[in-house]
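This document opens with one chain alone, in structure tokens, the form predicted on its own.
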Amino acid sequence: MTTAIVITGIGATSPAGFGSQALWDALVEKRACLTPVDPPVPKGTGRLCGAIDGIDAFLDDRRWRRAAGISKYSIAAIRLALADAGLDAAAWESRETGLVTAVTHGAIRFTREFHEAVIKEGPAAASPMLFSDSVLNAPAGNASIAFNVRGPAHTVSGDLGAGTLAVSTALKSIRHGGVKVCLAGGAEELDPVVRGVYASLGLLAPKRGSVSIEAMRPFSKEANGFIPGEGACFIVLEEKDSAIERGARIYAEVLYAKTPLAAARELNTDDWGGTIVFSGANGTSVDAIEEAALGRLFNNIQTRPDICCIKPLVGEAFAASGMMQAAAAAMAIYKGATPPSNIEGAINGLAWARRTDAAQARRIKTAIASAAGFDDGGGLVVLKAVSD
């Protein structure tokens, strides 16, 4: 019999603020948390981004004052998630605790500075501090030290579907790896080089075309690219029986974490009622891939699910965004509310998407975080309400 695994804690550092409630409030209020980037910016692209301000003051831990932003965001999000779950890292069994961190670009700023010093001044000028924190698994390594995680600590890398892979890996760690509590999350930091690359590929909004107003327009005929963002989001996963025994608050049960997105066809949605989808659409070509997959998934049920897009409010933060979607899905179930869809303009094929101006009270039985990758990958995290 498959072990039931539940979400008992959520922590987020996002452009909306620090904590999962800040992210939820931005969703409910349809509040865009975007700010201008420092010039120069490539011609034909916008100036907005989803940036985080005040992380050093919030973290207030001198051990990490020189760490890369992606590590700071991760540590802050994990601290918030553990507090939300009522867990104390100083008191838990560290060898039975796991960590899975999804990343996409990593600490690009540190990589740039390290490389620049080597090129300009030679190998002797290379900074070991910059190098050690620029590798992709640095956020997981730093977080393991910060929170006494001595069980398996994994780093998974990928694009828009990396968050799904993190949840899938965490489930396996609990079911087959001797782990009782596993932290699963994603993190990303803004960098002008990364921004410039996506601008050169014509993926940033607004790219050249008929639409010049800077905004992300998921599933819209007027979609013209994404706005980059940053941050981190982590959830606490543990066995349902253990969570109940310690009196933990349970957000939702994890039903599936499927990769790639094509695996959606394996799921039976006939008995899924009260469903909401937190889409990973970002105003680029991946929207059509996700739209087709969701269409196949819900083709045979009469009641169409609601849909919500987070990224128009906080930007595209890749691995971190996928986890923010999963966190919002869990909160929607727990709070019994459907946020506004945050979709502008005409909807291409998803006629069942509900565009509301305010959050609606509603009993939600199933919530989905969906993501399509640039390589036709991606995946689904499917959550369900826990029976009383």
Second form
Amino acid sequence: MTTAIVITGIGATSPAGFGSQALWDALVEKRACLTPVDPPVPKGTGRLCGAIDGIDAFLDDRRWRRAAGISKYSIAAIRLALADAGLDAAAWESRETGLVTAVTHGAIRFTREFHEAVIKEGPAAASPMLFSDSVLNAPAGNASIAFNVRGPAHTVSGDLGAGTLAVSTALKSIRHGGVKVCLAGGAEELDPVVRGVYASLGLLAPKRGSVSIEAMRPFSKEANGFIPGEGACFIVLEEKDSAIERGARIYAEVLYAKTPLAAARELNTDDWGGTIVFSGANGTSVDAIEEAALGRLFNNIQTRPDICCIKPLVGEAFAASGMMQAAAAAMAIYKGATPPSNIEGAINGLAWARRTDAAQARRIKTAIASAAGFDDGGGLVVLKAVSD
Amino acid sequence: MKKRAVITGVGILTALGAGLEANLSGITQGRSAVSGITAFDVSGYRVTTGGEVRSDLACGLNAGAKAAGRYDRATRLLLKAASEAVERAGLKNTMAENTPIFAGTTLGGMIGGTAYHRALVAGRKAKPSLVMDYLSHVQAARLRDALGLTGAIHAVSNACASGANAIGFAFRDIRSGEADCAIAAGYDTMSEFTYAGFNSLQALSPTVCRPFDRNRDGLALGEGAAVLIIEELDRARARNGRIIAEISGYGESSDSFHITRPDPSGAGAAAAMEMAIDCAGTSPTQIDYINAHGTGTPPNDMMEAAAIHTVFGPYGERVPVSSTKPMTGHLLGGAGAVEAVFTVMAMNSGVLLPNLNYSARDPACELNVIDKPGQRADIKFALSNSFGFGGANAALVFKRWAGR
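Having seen the form predicted on its own, I'd like the form predicted in complex with its partner chain now, please.
First the chain shown before, then all remaining chains and molecules of the complex.
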């Protein structure tokens, strides 16, 4: 019998704003939180992005003023998640507190700036500050300092399945690693060089310049790539019994969190009932892989699950997106509502899913965050409603 | 009842050479493979040495010349070590499809990434093929594909503790019954990016790396990879796998102190060691050898000595301790995995590994530092430490396999 683990807090720093409610509102209102990229825009690199605005004003803590964007987004999201969970980092048992941060490109801007100085001016111009904050685990290291985390502070990496990997690693830390409360999150920052690489691989939605949820079209017959995004999202995980004991608000219980997505074939969905899927589809070749895997998963279900894509609203933020999907799934259960699907026009497949144009109130028993990966194999998180 | 995790295959690649034999002879004889850097132009640097891998990287897993050319050096190091490990475990072409891979690295495909960026900065056409292996989980994905597996890849990047964390994660999954066989790896390349970084932090030794010595003045960087095949004991026995050693404990913690400097009290490192020893169901006085993190920087070694004294009490002055980094250089994300293999080699050959270049005792590091090669010892339990930037601490306890 494994210990039941629940989500008791959510914090998000996303193009929709600060806080999980801002992300939820954007989903419900079908509001594309995209902006034109800063000029000059080289040919074919895509004209829109999902960018964070105003992080320095929000994060009024001078210690992190010079940190990389990805560290600031992480620290802001964790602060929001802890407040949401009613936890005080100054008061908790720090050795029994853990943190898992999923990254994809890491602090790519500092990485690039550090290296550019070495190339152009030689080793004497190399900045030790940029170097130490460019390391992949710098966001987790900074956050462990900011929030008094003295249990494990892990950094895991991947692409679209990285968020799931953070959740599964956190669950193991609680079940087998002596951790009582574990933060699990994902973080990503925008960078023009990364955008250029994806553009040259033909993976960015290049043409449509106007801000709308139709700019990026997951599952569509007209899908033509993704819009890059950034941000961070963290959830607070703890044992159900201790969450109840401290009177915490419980969003949902984590039923399953595993990578790769293909491993989900072991699941039996027959009695899941009122389900919603928060998909990781992004308008590239991964959509068909996810569609096929979920099609197999739901081939016996009586009620077709609702489906919702978050990326047309905030962009593709890789490790951060995976956790935003899981956070949206937890909120859907807790709020008893399904956001619109955000899947426009003619689509490929999805016969097993129910598409909706507007938010609806409904009791949700199971909510899912799923993604197929570019290289990491993707992953699946299944959350269920907690009765009483 | 918790399951037991045993090592049934290892592969290793360091500046000392490719494979178990070359490394065993190097570490037991106390040979340093740190020499002049050839991978990039070091003329502008204060320090010009490191432990580079000069072995042929061709192996069974990247035999296709086309594939080998396409892979980043990091991927090739990993595949080379993995090829040896799988072969030694007797699992070539017979590994279960869902076998998970746990891989620790700090840099991933930084060699390709910096080549791409260099072309971009110079205004030349930057080929996207250079960055296909850039992200730090992609090397593990290439290994998964090369082995024909479809299981999970767990890429962990906790700076210089990464390799130990990868082994610890695999150990935990075997213990809990989540998996019955796993691949654990640590690897990193010699890249100008990191070299310039450690140079800017003034962490590179301008003389020689001499951990725990009073006159220590920094670390030497290295590169390489180590891969361990870890199996559940009953499964290993059932298939008549050769058991190399048991992994009996893993501990992890963080300092919550500073992004690059360790907490001088050593409290975080001590917590990880205590957790690992406790997990192994043993006590500090049963530990016969400590393979230290021992980078050779003044703050790390002082902190590690303090942590050892906290955990081991009076025995802290007697327990044999050495750092093998003067021989291979510091392999960053590879260190924890390479040193796990070294620790097991020491245990199985009954030889304490030498801490090269140690001559002057430091009152801040009052330890029983093994300063000469060839000292025999009966090692039943051994501890391997790994600490990294961001305050990441990991410790592993190994138990000699005595047939039961």
